[in-house]
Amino acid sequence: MKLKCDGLALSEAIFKVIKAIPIKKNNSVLEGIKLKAQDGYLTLTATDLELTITKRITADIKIEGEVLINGKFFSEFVRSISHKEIDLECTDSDVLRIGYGENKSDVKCMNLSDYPLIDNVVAVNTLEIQKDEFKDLIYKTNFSASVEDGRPILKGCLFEVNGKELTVVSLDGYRLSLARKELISSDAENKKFVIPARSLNEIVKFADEAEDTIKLVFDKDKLLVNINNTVVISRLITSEFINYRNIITTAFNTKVTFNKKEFYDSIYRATIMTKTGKNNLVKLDVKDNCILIEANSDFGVVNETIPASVEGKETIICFNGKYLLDFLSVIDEEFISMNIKTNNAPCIFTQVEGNDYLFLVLPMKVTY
């Protein structure tokens, strides 16, 4: 392999693959990332096995070939010496030169044939959708998903096709978001596909790269997307997700209506305060027409009022405070609502008008 590129959108290609190398170093071959040059093209992959992501440049290719690199070291390298172009030659398997300027550097390739191989995506499904509209739904979803290993569909958003509407939901066991959006298009009548939040997290990354629209294209076990040649290629989680249905309450004792800048503020206030507690416990006691908002730690008290419209019994219910945080900051809109039907039972929040959106979360058990 021997060829020229650009230093700086080496750096940045770089960048963006890197995120598939597993965090956890259980194989040292997936610490790599592929060079392979052909047809005036560098083609950069790195894969986890669950997510693969591969950035293709165009380059000055003298002599078509692949090696393996070590890729936290190339990443650190190569952007000491972005500013500069870049020269590559491998003349055999184990050293890879980069020439930059007058001065010129060895490194040692890793085990190219060790590397796992890259399955094709054959498209049985796709979806398009705006790309304004992709975000603000996996913004709205995705902080809900599970992070632990412990059941893995958790750490899933389900995607949901109805037509040309798409539902995504995501739950932890202690909470849980929806979102609706229309797509421009789909073939997936009355599919369900199960997307790792990881790999949402990363594609949603490349979003502001695309001209208007977002195509997921769906084989039978993994997702891909491209946009402006970075190619994001994620499994599917195959089992089968939650009723999250039986989960989302319907009938309520207490509505109240709030405007969501004051109630997130008095939020953030009271969840300094807890902190340096153990749990993050916020006390809302909603009263005729406010909701005061308590919280207490070794630091001292916050105790906060904020009008508000109650429909329904005064009640007092107690919730993790960053679990509202992550909510409150991803929505946009200026009232909100807060759906009370016991103290102990699922609360919901949902738009004061239309259904774009709710998120459940569990409130804290407290003994008053």
Second form
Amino acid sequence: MKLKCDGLALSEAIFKVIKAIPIKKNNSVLEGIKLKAQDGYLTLTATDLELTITKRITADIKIEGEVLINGKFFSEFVRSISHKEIDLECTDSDVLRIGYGENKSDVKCMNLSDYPLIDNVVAVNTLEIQKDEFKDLIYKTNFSASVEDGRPILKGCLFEVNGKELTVVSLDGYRLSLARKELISSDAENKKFVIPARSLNEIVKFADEAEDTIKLVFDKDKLLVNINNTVVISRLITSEFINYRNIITTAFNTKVTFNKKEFYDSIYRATIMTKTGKNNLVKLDVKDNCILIEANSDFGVVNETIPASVEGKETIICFNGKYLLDFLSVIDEEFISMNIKTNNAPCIFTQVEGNDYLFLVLPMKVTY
Amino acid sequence: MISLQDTNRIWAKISDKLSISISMVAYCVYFKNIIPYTVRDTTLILLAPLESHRNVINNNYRQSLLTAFKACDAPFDDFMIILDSEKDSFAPLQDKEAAAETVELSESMTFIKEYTFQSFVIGDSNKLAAMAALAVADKPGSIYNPLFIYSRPGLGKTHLLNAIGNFIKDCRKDLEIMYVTAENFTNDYIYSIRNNKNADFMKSFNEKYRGKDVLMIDDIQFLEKAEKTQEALFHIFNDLYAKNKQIIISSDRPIKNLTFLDERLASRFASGITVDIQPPSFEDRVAILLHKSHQYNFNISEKVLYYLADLEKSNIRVLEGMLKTIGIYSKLKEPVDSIDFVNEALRTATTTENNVTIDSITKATADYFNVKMEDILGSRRTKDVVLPRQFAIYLVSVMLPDRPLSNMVEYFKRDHSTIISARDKIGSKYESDEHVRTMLDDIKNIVLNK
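Could you give the coordinates for the form predicted together with the partner chain, as opposed to the form predicted on its own above?
The complete assembly is shown below, putting the previous chain first.
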């Protein structure tokens, strides 16, 4: 393998694919990045078996070939080179020579034969969506997915297609986020896919580079997204998703509508106050024209009121302030509604009008 | 002056506009609980439940609200938001009738035409007051200064004040007369303080009252709690008194019972002549009824008038109301001469009394004396429950005359003789002791929800 490529482009490409390298070091071969020179392109690949990211950049290929090199090292090394052009040459079978200007360094390669093969994705279903809508969907739901390994299905986000409407749901046992958007096109009527939240997190980071729309290509157990020559392939979680519809109640005793920013600011301060405590307990006292927000810890007490329009019974309900903040920070509406049934039944936050999204959170049980 | 009803109506219109211009949701969150409280010049004073409502509206919706004012052609060009705690510095708007009355009396200073000395029926109970009033009207500022008139409600204080006003207006066109209720006086004073950044208001307040030849203040008892206003009145009083200007004050109780009054002021009020009007005797009441009946051209027989005079003993205003009710019937039908007809006609007016029960009377009495109802009906005979119990027995016997004595014996768990002696004891006190009478009337009014 022998080639010459743009230094900056190479550095950026490494930066992208390195996200797929697993954090836990239990399989050394996965710490590598595969470089493949072919047909005028240099292709970089990294994978953790669940998520695979490949990036293709143009290069002046003199001799085609493949090589595996330690990702962390290669990333750091290339980033430190400020030359415009970089030469890569495999002189020996296990040494890669990196040339920059008049200098050159030799790097030991890893054993390529151990590297997993990346399956091709055969398009079975394709969804197309505006890139901003896609980003919005993921931002509004992804944070609710579980990060614990206990129940793998909770680490995924459910994509549910219904006509041209895509509903994304994630939940972790304490809260649930749901968001809906229109698709541009879909051939996956009534299909359901569960995509690991981590993969979506990475895809969403590349979304800005997309032209206009993003195509989600589904195999029977994989998802492929190609954005500007960055290809992300993710395994799907194939077990059945939790029947979330049963959790979302629709009958409430109290509906409170308020300004999101005012609420966010108050909850934010309340959460700072409770940070040192065991839990982020924030108490909401819903009166007939306002909400009293209370929190206390060793540092002191936060006691705030915000105006609100209240329909139904006055009530007191307690939440983990962090859960509220996670949700409030991704919503950009001026006003939102909080629907309470009782102070130990799930509480649902919604848009004032419309059903583009919904956030459900379990209150904290407090004995007075 | 704009009335409460008008303001509410305009506010409803503004709310409609606002809910469209700033979105229904924002309206519900911030404005749904805002109510118009009062009006100062062209500034609408709004009452907000919380400081945060006020802040948000002032910071974010000020312009929207002002635009809504314009869009509705509202007679306001600015607004100010106050909280419950600041309410006391603002006088609330009056309802339509009161507002109209204020306009009539304080702005253009016309007096109620019907209230003249000629139409004032003089009897033993009010002779002194009438004579004093006439003397004052004849020579203001010279003989009886100040003139202090007191009586229970509905006996003719306001009539006399208006009669003096009418008399002076007719005979002494050079004199300036000012008639004001204590309540309006207080409002006026508060207003001038509120605006005292502008020195003109204080000045015009002083000019308004000090420049008069005759100052009449009606229902002085409403100055209760208004200490600063009392002080202002004190200075005005001194000023006018020194200039030999006539001051006339009316009250529902004697000076010594106006305990809230500053001593300096009380002693000044007492420095002139104090006259009272007693409840009219039966003959007086008949004379009044005859006079009124004649004035309104009612065709009512004397028998009926006698009956009416016996129905209401203490309040002429109520008496006049009954007369008018019957008078209207008499115009619809034949001359009124049957008592049954009178009872039928008055039934509509007195139906509220049908809701009076032995329980409600006992309850009201217990509340009034701040004792428990069980104690009144219980067996204790300490001083603090005996008196309320006797009051309750008396009130039941008066307000529910049809109730058999045996029923009361059962209810109060007392002997016949105890019930009778309690009833008679309080009954005689009602006639002789003014304090007891006031208390009993108060409880009665509570029972009747007046």
